[in-house]
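We begin with a single chain expressed as structure tokens, specifically the form predicted on its own.
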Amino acid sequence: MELKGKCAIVTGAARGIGRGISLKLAEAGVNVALVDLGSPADPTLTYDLAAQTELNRTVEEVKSRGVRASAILADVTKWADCQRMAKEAEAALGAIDILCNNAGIIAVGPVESFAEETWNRLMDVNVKGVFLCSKACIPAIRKRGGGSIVNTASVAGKTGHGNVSAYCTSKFAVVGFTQSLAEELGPDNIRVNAVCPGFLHTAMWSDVLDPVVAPGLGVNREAAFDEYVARNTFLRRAQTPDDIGDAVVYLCRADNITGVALNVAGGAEMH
């Protein structure tokens, strides 16, 4: 698919991954409507979420590079706002031919302490927000002749490992839900792929992971993202938000790709 003057949304855009799908989006030459909660604060998390000051500032980066875009407030989790984020991206962009299901969240925890409420959570967004915002642009997208759906997964969807038990599910689960929105919607021509990011230091890290694998590899929680990368990719180095927008863009302009899950990890995860 020639991707300038396309329209796509992606979620969760407002930094990190998010930010840097959207900016190679945009120098492919695609139009993008950035959609993020805009809330820091969220009771069931251990780390603050993109204020809204973030996803403006994005906004501002991806129209540098010469296409629109637009910032959209809405909460994945709910299927009105999925419904009015479809709405308003077409209204803005004139169209819908790319959805990135970029927004998720993260807790770790030993599956016999970890509250109830907090893997509702997880489910909620890393899952049943991939659902309602492909059920919400898969009309538009269709009245294009076709497009793209890429999910974003996780290393975490291919290979479980304990403490993190929530997380992979719901990473699995949006592996899954990728492989069967691809059978459903390939005779519309639209391709549903993921993209699975290894290892980048985000705020999931360096919030959230970071102190719970130090110990383990008996380093500082500064020293541990580099010992951990060092330790498991092929590369020994990081991945980036950099990384991760170029497979996307790749999944985009792929015209006979659909249903995969492509690993983005330095060789970290090789299933």
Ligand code: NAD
Second form
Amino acid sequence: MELKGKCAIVTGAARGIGRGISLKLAEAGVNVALVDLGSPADPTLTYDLAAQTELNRTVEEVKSRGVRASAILADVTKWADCQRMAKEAEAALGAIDILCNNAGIIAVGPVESFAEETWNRLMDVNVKGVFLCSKACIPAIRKRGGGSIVNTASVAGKTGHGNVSAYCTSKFAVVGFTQSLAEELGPDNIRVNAVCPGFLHTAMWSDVLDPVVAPGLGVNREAAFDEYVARNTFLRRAQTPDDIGDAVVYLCRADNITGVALNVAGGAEMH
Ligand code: NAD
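Since the structure above is the form predicted on its own, I would like to see how the form predicted together with this ligand looks, so please show that one next.
To see the whole picture, the full complex is given below, headed by that same chain.
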């Protein structure tokens, strides 16, 4: 698919990987509707989500690449928000050709003490959010004669690990949903793929995982991420939002690729 002049929705776009995807799409000539919550506090989580100021700043960065961009505040777990998101994006950009389901959250801890409300919120954002945003956008993408949906899964959606059961479960679900929707929408020329990032030093690591993995690695919190990456990747380096953005752009262009879950993980996962 030629991307210049196409229109995309990216969820969880204010910062981190979503910001990287939005900027790379813009550099390929794609107009972008950037979606995020706009309220950092989530009582079920131990870290802050993005603020509205971050979303607005990223929208300005995307515009500076010479494409149209707009900010949409929406919670991907709410059907009414997802419907409004699709309408506002179509009104602002003129169409929807691409949907990047990237919004996601993390919580860690052993199953026996993991709070039920945290499990529910994680499944709501990471799994139901992908379903609801897809449901809301499919009619608009079909109207265009085809397009691309890219879901941000994770290497945690390929291999499970202790103390991250909720997160791993949610990302396995995203891979399964991707395969199912790829078959369902193939006849409509809508391709559905997932990207599986490895390790990026976004809020998920700096605010949540660094302090958890540090003791097991025998290092302090500040050194934990680099040590983890050195031990768990063939290439001995972390991935960046640009790397994930490049992979998403590739999956959007690739006319004969659907139903894949592409690792961008420096060799951390091969299946
Ligand atoms: P991040 O916390 O910086 O970004 C997540 C974004 O999603 C934030 O801007 C947040 O405000 C937004 N968001 C959260 N809940 C939302 C909701 N209900 N509605 C709308 N927006 C919501 O973290 P990130 O690392 O950039 O994560 C992006 C995606 O990449 C997630 O799906 C995550 O699971 C996945 N991922 C991250 C890594 C990593 O190493 N950082 C690895 C694999 C996969």
